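A single chain, nothing else alongside it, follows as structure tokens in the form predicted alone.
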Amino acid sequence: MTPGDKKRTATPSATEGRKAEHVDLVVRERVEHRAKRTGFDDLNFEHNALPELHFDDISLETTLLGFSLKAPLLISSMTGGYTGAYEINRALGRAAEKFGLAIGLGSGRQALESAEQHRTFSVVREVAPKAFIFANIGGVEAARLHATGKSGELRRLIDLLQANALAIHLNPVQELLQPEGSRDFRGVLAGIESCVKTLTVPIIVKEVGSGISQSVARRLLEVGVRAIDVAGAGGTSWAGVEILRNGIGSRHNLEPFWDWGIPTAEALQQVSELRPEFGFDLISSGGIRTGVDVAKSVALGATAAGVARPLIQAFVEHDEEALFALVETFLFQLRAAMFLTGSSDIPALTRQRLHPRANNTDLS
């Protein structure tokens, strides 16, 4: 049996239903980690009372995998492959184009299997002709394609979406708890290495909310991965999403896994230690909720920080105007954090140091 070749209970229509259910739960329910936080609140910048800067002159420009961005903010992978995803991805793509941001798409496995929902993915390039876009496939799927000699199939996905890079997501916790998920993660690293060797676009490897440790990052970098998105714990818990889908009273008690994972700031600190050795791009995601979180991520070594759930909520619960306004808020807060630390540009922000938050709140 090759990796991922387990009996699947999901038909294409069931897959679409699952994708729609995922987005609905993420938007409507409290699915963030419960007891575990990102760790950003425990770290503070040193306030600079004499910044000697004009706020409007501060530059947010940066590069990701050699592609110029107007800010180190990334719209993280979330959805695609069902009817309702078209409008969501269209709005997110318009935001990426308007603000000069990078954007990731949801898992493209269904786009490889059927042409029916292609436009729910391809609409992003239609509305964002200049944006840095990355396609997305699961690690288990990459392993299956490698084991069957079909890694080249991913070229079709990249061409379809006119993507600048491919992200391969690692989600063992989600797959383990998902009723129709795969529990066979054999050969995933070999599948990733095959993608590195056979595809002409750079490969990003990302978690989905449980974090990537330094030891796992090293294994990925050694096979040629160009960027790592730690996607740590503290934001959306995909274990929590699957627990809700299973039902709280499921046969196995899954509750202990709701908070499973490495907090985002901790994962970021671990993996950033490898940057001098491997020279890769590092993405921070998982519970990024303010522009100050973005600034702290950059100070901890991130090239960019990814946001998903708040942006989708803004659009689904309100409208595109609310989505744009939220992106503007993130960018204002990032610029403000830079102003208050005396950082005129992103390289200057990378030189700022974060300090553990003092526990002593006695003002007497």
Ligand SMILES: Cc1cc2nc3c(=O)[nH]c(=O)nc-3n(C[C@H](O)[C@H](O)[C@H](O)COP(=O)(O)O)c2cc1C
Given for the second form:
Amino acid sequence: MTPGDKKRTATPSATEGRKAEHVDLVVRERVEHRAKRTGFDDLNFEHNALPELHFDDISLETTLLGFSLKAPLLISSMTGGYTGAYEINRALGRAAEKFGLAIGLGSGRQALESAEQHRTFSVVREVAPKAFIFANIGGVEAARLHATGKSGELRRLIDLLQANALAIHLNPVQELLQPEGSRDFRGVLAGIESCVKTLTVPIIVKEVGSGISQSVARRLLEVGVRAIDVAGAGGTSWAGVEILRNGIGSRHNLEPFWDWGIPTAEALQQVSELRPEFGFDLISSGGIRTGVDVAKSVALGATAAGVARPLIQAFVEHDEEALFALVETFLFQLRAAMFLTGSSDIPALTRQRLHPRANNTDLS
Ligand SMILES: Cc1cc2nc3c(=O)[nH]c(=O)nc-3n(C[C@H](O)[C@H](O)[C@H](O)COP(=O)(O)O)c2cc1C
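With the form predicted alone already on screen, would you show the form predicted together with the named molecule?
And the full complex, kicking off with our chain again.
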């Protein structure tokens, strides 16, 4: 049976069923970009054979939107709103608290409509009283709320999560390829601006794996967005997820879109050029698979790097211990990359330059 053959009516609502199906597919199937890579492998640090540091003295501490993190790592927005999300979010929340990371929740649209699955969201604050938590909503939903004069309703979602920020996701590829997705992306920027003006928490705008270009970032920053998560291509492909979900049932050949998007490292370089002009935090995500990717992201101007699929996979396929072990690996690799570049802290890592692979001979 292909994933597309699965019945979509097995869970209480279509939205809950879709969320469960997404997690199932992401964990079990190869849903990463195929031909397109993040671009981090083509960029190398200059190896420092004389670091003059003690590994244990290296500080990973940083701040995101004025909030202290123990490391520049965040658990990207994933889930909430169906029964199985409770345990996943509890584990992810516990990881955020244990390691002092930021954590995003999955889209909370359904939580605004029904209280039934609220605990699947609120559990994160219960287990992570000190973590930087951000709520999540789609750009299309932000547009709809604005058009009906209801942007303020998002306060209920922020209160439910006791969130420190709201992330608005832009996912035109996914919506287009999803049979029940929205094809109307008009008014999304106005919806985002309305959130900036109506809500007291900072607004982060993110993609979901196809990247944010410099020109899109500029339009977002001009309306007051405080952080941009490029969520570029090279990791999870939401076109891939929807293609697998549709299976043979889709009318058109969607394969050409599997690898659609701006590679993460390229998006990061484009958007970071705007940093001198606008004060904002830049988040790198989409295919972050090692702590070296995190280190390279910081060197390219990111405040923090986000990871989604590998973390949920570690928990769902294994257990909480596996999730914690994976986070520890990311942190060890980040610290090792800092050691091997002679970077004693995050500001020092920020000053490191990356070189195209062909031009040097180091091993990183
Ligand atoms: C199971 C799953 C569910 C996701 N749900 C959301 C979501 O609700 N909102 C959102 O902004 N991004 C969502 N994402 C996208 C991630 O936040 C991230 O941008 C994307 O997966 C790329 O990161 P990765 O390559 O590390 O997986 C989801 C990702 C996964 C794996």
